[in-house]
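Next up is one chain by itself, shown in structure tokens, the form predicted on its own.
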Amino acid sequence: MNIAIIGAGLAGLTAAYELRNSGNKVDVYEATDRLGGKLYTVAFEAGPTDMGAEAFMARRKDAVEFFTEVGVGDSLVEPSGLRSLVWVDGEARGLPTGGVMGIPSHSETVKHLVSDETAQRIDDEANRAGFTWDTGGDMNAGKLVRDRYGDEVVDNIVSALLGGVYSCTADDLGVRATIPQLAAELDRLAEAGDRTVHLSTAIANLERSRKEMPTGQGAVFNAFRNGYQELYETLAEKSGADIYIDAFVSSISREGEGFRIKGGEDTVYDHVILAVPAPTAALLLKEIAPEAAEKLQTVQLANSAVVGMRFATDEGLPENSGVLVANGAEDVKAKAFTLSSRKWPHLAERGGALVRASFGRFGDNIALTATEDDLVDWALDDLKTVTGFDGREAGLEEIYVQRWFGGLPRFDEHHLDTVAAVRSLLDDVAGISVTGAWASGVGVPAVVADARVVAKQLL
């Protein structure tokens, strides 16, 4: 069987990895000039640095599992773990723990960010009227939290945690697309009562269930000591494919009962795997898949761009892993700084200071419009800010620029049931498949655990 592969990011070269040893032939086409997609690990000369994800849940056994099949489970690293801060009202103040997401069950630990009023409203939530959650369902999380404690909780703590993964803010994003386990507790909560329940319920339930959980689960996150290019590098290598970069993929059409790909070699695919986001599977699919593809144009992106800097000393780099910002400060322009070095200990031994600062969330061009020399400077400015620490004085030895354009698809409320509605279209057009990060979760355990199921369905 002849099989083409549409893209080699992280999802395709997974996918290709997957059928090696198939007997199928098995040829992946990248529109850009270099593997990895949104994984990106650029050439500093302290030491290889990662531009586009840095970390993956390490709780997820299947993802190290797999990284250690593949044959880079020895590189994986263990963060310091430094506390982060956040942004608001002009101060740095603690990133505060317990909940879910940044969604409190009480207000002890997060008083510090909220007015005393807030406080209240969130302690009082058990004792007011419940609210109805359609079991299975979706709902805004913005909305839910706001109704429920209020905007600054919104703005100040969960907005910030979820634009750091999904360059959005809460209120461009559903609970069970982004907090399946908050969504899954609801569930559970509505399917025990009447479809009534409360928030600070559910919440208290996760972190109590989370206190009961086994001992020595090892750290939440790990990396790679030499960045995403060696998981990326490897699984290109050992797939054995036929991998062409700078290969621009314009259409698919039918020929007989294969496929014939605009942009790529002279053959007749008998299976095609679209690796792509969703607007260009969208495009790829409009004369195969016409209903798939008009379902795949309501995915959104949102654009963001990372500064990354090199610094000779970290004198003075706060004790913190990173500083995530509030939604709606005035007084910076980034949504995010990644302190790097404090995060990693092997980025440490480097010596100086590395940092990554973050622009962008889903609504905003700030991506698409900003120079380079402006996110420099603002990458800088805003870092003495939140900080303390002067970048410039310090000695700034390397920078790099990345601005990740339609990076993430928006995971909304109505997103679930868009990737249900495809898959179930697509179920009656033979030969043709999707995966990525639209159709299974930003994560990479996520991108990687529905490649596979995608290639071994296949098989």
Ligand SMILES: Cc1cc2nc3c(=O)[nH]c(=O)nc-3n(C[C@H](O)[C@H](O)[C@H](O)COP(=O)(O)OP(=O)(O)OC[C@H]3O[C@@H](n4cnc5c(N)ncnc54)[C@H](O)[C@@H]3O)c2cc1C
Second form
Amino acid sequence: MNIAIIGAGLAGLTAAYELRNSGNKVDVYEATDRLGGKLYTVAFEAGPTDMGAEAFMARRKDAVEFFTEVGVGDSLVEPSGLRSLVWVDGEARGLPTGGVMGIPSHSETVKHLVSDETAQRIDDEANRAGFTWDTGGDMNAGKLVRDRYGDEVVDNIVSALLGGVYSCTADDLGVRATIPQLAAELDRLAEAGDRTVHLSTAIANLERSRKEMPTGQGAVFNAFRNGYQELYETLAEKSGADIYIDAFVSSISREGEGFRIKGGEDTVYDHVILAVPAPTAALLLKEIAPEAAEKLQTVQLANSAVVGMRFATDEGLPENSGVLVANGAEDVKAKAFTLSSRKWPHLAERGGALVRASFGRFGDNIALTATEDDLVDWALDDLKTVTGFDGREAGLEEIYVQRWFGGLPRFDEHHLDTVAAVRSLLDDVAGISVTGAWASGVGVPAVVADARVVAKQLL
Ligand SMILES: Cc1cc2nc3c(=O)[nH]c(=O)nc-3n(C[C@H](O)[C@H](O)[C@H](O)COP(=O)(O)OP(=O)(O)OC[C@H]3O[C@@H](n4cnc5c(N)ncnc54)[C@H](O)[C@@H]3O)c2cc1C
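Could the form predicted together with the named molecule be given as well, to go with the form predicted on its own?
To see the whole picture, the full complex is given below, headed by that same chain.
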């Protein structure tokens, strides 16, 4: 079989790897001049440094096992475990430890982040009438938490945490789409009762089952010692596929039983795997699967920018992994700081300090319109504001600005239905599969798992 994979990000390269030794001819087309997509390791003088994804959820043992199989398992490293902070009302305060994605079961863990009135409201939630939860359905995360606990919990905590992962506030995200364990618990409660449920009960149940989990499972997150480059280059190399860079695919059309790719080799492909962001997939499906294309057009993307900064000294940098910024903070433009050399011992070993500032949430244009100079100035100013660390005085040695146009798909409360509808429509179009962050979930383990399933279906 001739197989074309469009997109050499994590999904495309994982699919190509999975198809190695399958006896098929596999061609991968990548529009840009490099591999990896949102995985991007930049050669800082101090050492390779990730400017896209920097970590992954290591509790996903399937991902760790896959990386080990690929041959890069020995490069996995653990974080220091230092606590993160959140910038609220002009002060850096400790991120709550309990709860789920910052949603508490009671006020005790968040009372330093909300008013007394909100704390009372959280504690009273279980005594108020419950809310209706449709089993298997989804609901806007911001709306749910605002309704039950009030605005401060959303703006000061939940949006700050979700924003760090999804580049969206809670108001642009779905519960099931982004906090699936909470949705599952709400399902369970709804099924057990009369469909009227309480948020605090669901969170308390999840906290309890977390406590019952066996300890000693290692760090929640891992990273690659020399950045993600090792992973994406190894996947590419071991895949044995022919990989074409600077190969922008502009359309796919039918030719007999197969497909021809505009921008690709002069080959008729029996199967095409689309491993590109949703709007691009929509464009490429237009001719061959118009209904699926139309559905996919509804998926919107969030832009963001990362400013990587290396300083001569780390003196004065707080002993924390990072600082998230509450949504709506007027004194700070950044949405988060990763104090990378504090968070990761392998980066601390390089000496000096490494900090990543992130900008941009869904709906704002900061990552698109700000100049590089502005982004760097804001990163330094905001870092000083939220940590007291004066990067200019500490000696700014290296700097890298990476904009992520359409970096992440918006996982709103309709997203999972859209994905299911697209996949179901494509079931009727033989020879076409889709994978990638919009289809699988944005986390690296989810992207890998989905791409493997999609590739295995061809074997
Ligand atoms: C700033 C940032 C930080 C992140 N941090 C983390 C993290 O710490 N942990 C984590 O688990 N996840 C993180 N993520 C999410 C994770 O990196 C992504 O979900 C994942 O890498 C997406 O992989 P993908 O292959 O689906 O898509 P992409 O990486 O977008 O790959 C798609 C590829 O297709 C190519 N392409 C597009 N159009 C065409 C075309 N017409 N023709 C040919 N090629 C085309 C693109 O150039 C790209 O290379 C982060 C994402 C961002 C943006």
